[in-house]
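Listed next as structure tokens is one chain, alone, in the form predicted on its own.
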Amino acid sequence: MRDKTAVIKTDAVLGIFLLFFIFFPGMIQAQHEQKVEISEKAKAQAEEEIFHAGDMITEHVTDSYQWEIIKIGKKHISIYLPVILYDRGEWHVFNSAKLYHGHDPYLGYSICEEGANLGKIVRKNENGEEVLPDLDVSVTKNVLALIISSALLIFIFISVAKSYKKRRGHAPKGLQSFMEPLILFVRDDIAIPSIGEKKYKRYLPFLLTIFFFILLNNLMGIIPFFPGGANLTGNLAITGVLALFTFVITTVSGNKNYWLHIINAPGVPWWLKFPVPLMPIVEILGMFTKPFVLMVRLFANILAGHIVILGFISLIFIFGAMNELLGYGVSIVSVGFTIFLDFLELLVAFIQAYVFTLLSALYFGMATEEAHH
């Protein structure tokens, strides 16, 4: 009995060791492989939570399809606009909802993370390559604080109008009182210098349309939460229709002295006009370059003043990042630094403005002069 239950006692012995030895490789391995995806996961955790400087200025600076109102750790409050495309022979229109957070492409579209399409909605075409739809003509953040802008204009415009008629012969009073100094700016220290007493009336209503769409926009770019925030006036697209309608006034309204001093400038050597037309060339080119320097003058000023403060601000969550102290002793100074930069961003609002109009003048009055005899 003892030597069959010492055989027993082996064997048991032995069938523990072996379930040991067959199973505890396959758990060794199982948590290996559990650590393997935890450690993964908290990667990606750690990547998705590391301050991005560079993209976050560039999501603020550049147009989108959502404009997001705030954002409380992973959640996002955004107001998403309406998707309208053209591509292919078909109309697609949905909510923007449908493209952001980790969505899965809809409808084959996407947005496109890098390449000279950043931000651009993109669909994948037979050979695997991110392409363009045939006309995109979706609402965008841009498009929307353009809406809003003008309707503010508009009304305040109506409101003044209407004040006007009430009010005359009297002083004026609430809006109006503080609109009628800005407007008689504009018309008496830049119409009438730059385009002359006769005929500044005839473009007194478009400088005073691009002097306060330009002022009111830059100063609503200023403001951090809806509806302000948006980079209008910092985009390529809107300045350069502002200074289109610029060059496409000034070109029509020339005279015959204006396209003399173009053609044949008169004191001008004539071998800097024959045989080869030297200075027609460079009068010509002339045409283009001003309005190409009203685009380029207002977008990289604004432009700029975003991207400057915008840094400052990143620099608290960089070095917050390094250190906790450290990021509360720097944000001291980067808010510092952010104040003034956005009172320098209200005299340039001002500035730019002028400038735009100024110039615009300028072009009109050289466009209309007439010949000194």
Contents of the next structure:
Amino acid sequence: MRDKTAVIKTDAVLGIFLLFFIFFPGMIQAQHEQKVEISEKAKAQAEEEIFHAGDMITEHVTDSYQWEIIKIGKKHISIYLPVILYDRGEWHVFNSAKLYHGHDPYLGYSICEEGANLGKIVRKNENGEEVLPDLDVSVTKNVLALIISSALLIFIFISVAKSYKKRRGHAPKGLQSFMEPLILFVRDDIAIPSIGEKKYKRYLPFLLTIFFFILLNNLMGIIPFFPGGANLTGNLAITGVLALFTFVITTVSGNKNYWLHIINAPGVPWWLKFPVPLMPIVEILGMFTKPFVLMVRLFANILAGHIVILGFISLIFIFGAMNELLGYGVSIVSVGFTIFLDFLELLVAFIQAYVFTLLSALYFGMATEEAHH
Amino acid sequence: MSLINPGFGMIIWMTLAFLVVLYILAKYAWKPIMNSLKEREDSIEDALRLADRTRKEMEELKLDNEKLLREAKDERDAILREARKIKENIIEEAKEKANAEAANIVESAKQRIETEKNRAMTEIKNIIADYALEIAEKIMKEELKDKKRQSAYIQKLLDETSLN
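Having seen the form predicted on its own, could you now give me the structure of the form predicted in complex with its partner chain?
Now the complete complex, all chains and molecules, led by this one.
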């Protein structure tokens, strides 16, 4: 129990720190502009070179309207995904191929090449400024990856469920025997100890779903080619929605004891609650920072892993541009490091799925804990 | 697209997809899987408990068997002892009876011998008496002259000749 509270306390602190970070976007903005100025000079020089490591990495870890499968020489083989926009009271659905490779703006829409909306579909408004459409629900690379992994998840577990029905009361076999330890792990080592024997059943379907959703997408993110390679769990919207579900479930299932702890935490000196309600403020803030930290942790871990791996791969091309032999030399080291990092990522994929699920379970456990004083 | 500004469309897609996945998996995967796991765990638990109970029963049965065997042995021993005793009794009785019978037979044989002997004696006496009479008649015929003395003499002889 002490370990759990320690984890939660650290989370709260980290969360508050990150919230400040978000609440002062000016700070980030200022830093960003500074960076842009510095890179402006470098840009002129770099323009001559063919390879831009930063652009390549950004391209690989962010969303896109196309899914590049392979590039042979100058020829790109990509899946161009449908663009779905709702703008100025109208729906527009068209193929994203119309936006790529030097096409003129289609219906006034083009892909933004710089600034805050980099890579998103924008149109020019009356003043000539680039603005986002009212609603962009295009099937992007990440959306396609999401659909593929969801279908895969459903397929895997329905077939596992089928083999459970078929082999009733027998030992597991095949895919079933691979999944069973994981399912039992989520049930026996995450759900039951965190929530308790009595109430865990209500939350188990959600916990199992997020565990396998995160795990599968983490693993698919490591695979470098189609249908893997989309940076789904390193996307803030994905982790944000997962964390939002945890937040909603925690808040909805919070019992009297939970709310009492937030408003009037027992065992805390009175002067922390009155006249300045410091503790309640911290507790209420904590309600939001906990899922916020969930969101950021998963996002940052996966994104960082991808960036580091891509960075090592980029080194080969950076050195290769200087001297071909140097490029080959570096490639040995780079590939070695990349293999090591891939194994690390494999571990991280499991750890992050575990941590997200465990913390969600702990929050549910806290929300449903009965008073025991 | 920007790293920390992924766009609202992705949120909509993710919410939708996750709800669908959650619903389908909860209904068609987690529920049957959890039920099967529970069922299997229960059946294993039952089987273990049954095995435990059976083992205990077996032990009891073994104990019972041993007790039964011991009892049977005791009983057998008792029966054997009894039988031996009876046998001895019977032999003893038979001996006694045989002895008694033999004694009886001997007794009756003795009695018969006695009677036969007596009868033979009487016969012998009679024959002797006849012979004596005959002899006496001859003697008397021979020595009738001295009749008085002769008779007295015979009488005297007869008296002297005691039969046993």
